[in-house]
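Encoded as structure tokens, the following chain is the form predicted alone, with no partner shown.
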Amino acid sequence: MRIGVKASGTLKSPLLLARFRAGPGAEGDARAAHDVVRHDFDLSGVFAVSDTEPLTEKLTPNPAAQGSVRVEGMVEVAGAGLQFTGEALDIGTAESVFKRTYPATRSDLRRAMHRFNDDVIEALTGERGIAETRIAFVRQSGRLKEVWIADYDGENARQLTHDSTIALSPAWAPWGSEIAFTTFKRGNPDLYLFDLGRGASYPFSTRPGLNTAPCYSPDGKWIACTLSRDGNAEIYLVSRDAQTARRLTRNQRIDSSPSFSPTGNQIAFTSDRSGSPQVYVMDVEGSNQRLLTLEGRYNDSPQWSPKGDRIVYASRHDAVFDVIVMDANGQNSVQVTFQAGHNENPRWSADGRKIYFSSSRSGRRQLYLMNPDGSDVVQLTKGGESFNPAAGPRARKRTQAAGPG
């Protein structure tokens, strides 16, 4: 049952969220798991939050408010770990739209937690949210940049390459469980690819020159990256069992950072093949290659929306990056960041409701997020310096296969 609850937009629903019940003995872990659930729904761009207490007797229907949410949950302990049961319940009818009893321990309450904010997300408004995701990314110290990985909200930050040396460009697989990215392990840009599941990463491909910007085809047959073996760096299609590589892209100029479209028939790219770098878009086998920037000097690091509407970029103008979101035509490009320093690697989030990007605005980059519209701006990271955010795909069911099709 829908209540009218809008997926996306500037306005958002009203949602009142009750302080946990607790049971005897779990009192702390109602408070932890009310403080992940009002930051998950902060963070959806969907609900404007407030805060109240819980529900004293039955809800009486206020067909006022037709529209708002009222949230109620309980934690109780069970046998050696927790329980929790969380409600969703329209203002306007005083109808439960959802109720779920969600086992957990301690240590996963948070991942629990996470699973409920996007169960009543779906529910509401009939897609998930992201707070089960994660995200990608890369930490430099000193000279050495690693691949790192955390929560959607950029919590439970680790680091996943120890290779000492540079990695850039990570990119998720549609099955969540490997990362493609760049490393400098052996002294040229290769690509490799990191399996999650036995936390080591192995070579994919190695050829002479740039193995760059890899970008997984939506099926998860086909890695489209920046190749340069024939000595000018063109965008290649290789199959993931590295054996095959497409050339899509023959002019004498620099062509990268591929993204495919939602469907997997268009790549968006940069090349400079007009003097400077634009965002040029082609059907997957290479053909129709045609430019969709029209303004700007310099467009790099373009990445479809998740529905295939809009593409996001990054602009350079007065010497400074900024985040631009256009059309995915090319039209009606507007620029959505306006702080000092540069706003870079814009990347949408698995719902497309928020853009995931770094940014120098506070001396060093830091990975931050932000409606599409450049609205609730919230930073994820602190410490070093954090770039190149890859946001992490949705968990498939548990019917899907856990690795490619």
The other form holds:
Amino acid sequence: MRIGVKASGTLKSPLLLARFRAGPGAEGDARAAHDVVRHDFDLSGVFAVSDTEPLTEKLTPNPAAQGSVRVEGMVEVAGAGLQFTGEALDIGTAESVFKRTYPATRSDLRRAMHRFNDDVIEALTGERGIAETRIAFVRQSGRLKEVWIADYDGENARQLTHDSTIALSPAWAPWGSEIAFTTFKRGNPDLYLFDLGRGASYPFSTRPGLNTAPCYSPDGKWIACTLSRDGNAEIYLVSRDAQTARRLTRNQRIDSSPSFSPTGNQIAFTSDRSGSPQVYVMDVEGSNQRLLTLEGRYNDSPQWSPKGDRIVYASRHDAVFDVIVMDANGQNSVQVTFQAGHNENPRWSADGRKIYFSSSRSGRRQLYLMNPDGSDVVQLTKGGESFNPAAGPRARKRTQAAGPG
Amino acid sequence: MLRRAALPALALAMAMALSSCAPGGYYNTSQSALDSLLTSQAQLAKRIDAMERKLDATREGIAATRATNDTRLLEISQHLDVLDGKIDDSGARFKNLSMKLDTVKKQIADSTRAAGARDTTGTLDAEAMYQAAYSDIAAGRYNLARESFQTYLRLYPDSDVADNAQYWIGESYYGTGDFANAIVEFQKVIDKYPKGDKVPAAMFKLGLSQARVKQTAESQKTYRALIQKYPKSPEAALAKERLNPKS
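Starting from the form predicted alone, produce the coordinates for the form predicted in complex with the partner chain.
So here's everything in the complex, that chain up top.
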């Protein structure tokens, strides 16, 4: 299979990251904070980062360096904890673009730095970053598969479900404190909702047959999923309060893997109605079903990008899976993974600047993060086997507590 | 009648007469009668058994045949579904090719005109224009999408995707909650492109739009017309559900 051409690298803004200055007793913390932010800027896909020394005098305008950014930071001991002051300067105009002080403790310094990263990206691009978001995924140890949750970069991974069975396909609620997933804990593949606030899960759909592949509507009122209660896998919309179930597809073949468009008015899905799995789209009412993938024999697990302009999916060719990105109209499909092994389960990050996926390129399946053009691939998990990533949403508009915006 | 009534009496008299020299005679007679009765009963049971077995076998045979038939029917209907799917997909592929063809035709026309003064300002090729407008629908830029599809229909009224473009104009209103205008535009798909493949989808969306503006009677009429005209379409099944919502 030949899909388009290999994508070229993303255009990135140059960013000079200064070594962070440290107040008395905060030298180690300054280094740690710097390393976290350096990693965040690297992963953002927005900046080409290089290291530099902190400014010793006031920056002078350098029109030749228009569009380049310098980031300065300082960590100080403040009371029982720490405080971090970060600033982003436009090297072209020598003006401060963003400056804020963040209170922190040694244990949540990482979180404060993620927030600084997202604030800087928002100030410079108008679109917030994802360093504060989290991911859910499935980790397999032995024969058991449980849902895990981690920071966006794979750090601070912790086990969410302890059902000692097989859990699959986690999906985030748009409000970020609930995860829908499939579990076999009662012997049947049932859909459960995990409440992150209560730390407990409860059944959502336990109909006979399959209850899998959940996807929340953008307004959170519906969960699209695959049910086989009528003898054959079909896509249903089940209201979040579980009161109403509306069947969207009906044929004797398998329809699965629904994914809402960001408008909530369309759903991309997989169907093998024409003999092999292909990506289709329908209106949210189930009408106007149409083929989307014009290339490839086996195309599965589509996901609509957060901006609605693109769809990512996994395509099997020459007995391996690779990640394909195409326009939402099915045009311009581009293969973005090329490594050995299977590259599957592609999922957009909340800002659409990144794609999470699982790959068996190093032997066992692990989670990776890359730019939508396939560049900057970074491995996020090690040990065991991890797959089925799901990127959590960004926090809803926070109320700014302090500092100049 | 008389003879019958006399027989037991005769038998009784004989038994009484024989009783003195053969005390077990009466019993023996009853025993043999009973024996033959039991034998015939056993034979009867055997025959019933055999018949039941035959019946079971027949039943199994019928069930097996039915199962085979069911499987065959399922296979056939699955094949039919696949064929349907393939036809639909071919339709999609054809429209896509046809769109590309429109672009090529336009380019040829442009290049033949190229000898003279040529004005290409603002002319986007047909396919690119359609695709851009469609992307706007997906991204929720409904006003932009509507304008582009309207322009597309003015420039390429005979395009193979003209009915699609008209459908998306309806959808651009539907997506913004302007159901009154959605009704007008979906109706145009049905009236202007009656042979197009978007008609069932447009009829269904017309019905939904009518329901949203409380034209319940019109909505139900649209659903019924859809079910009658396109009974095998996915939209007909959806319309049936809207007509008879499950409690």
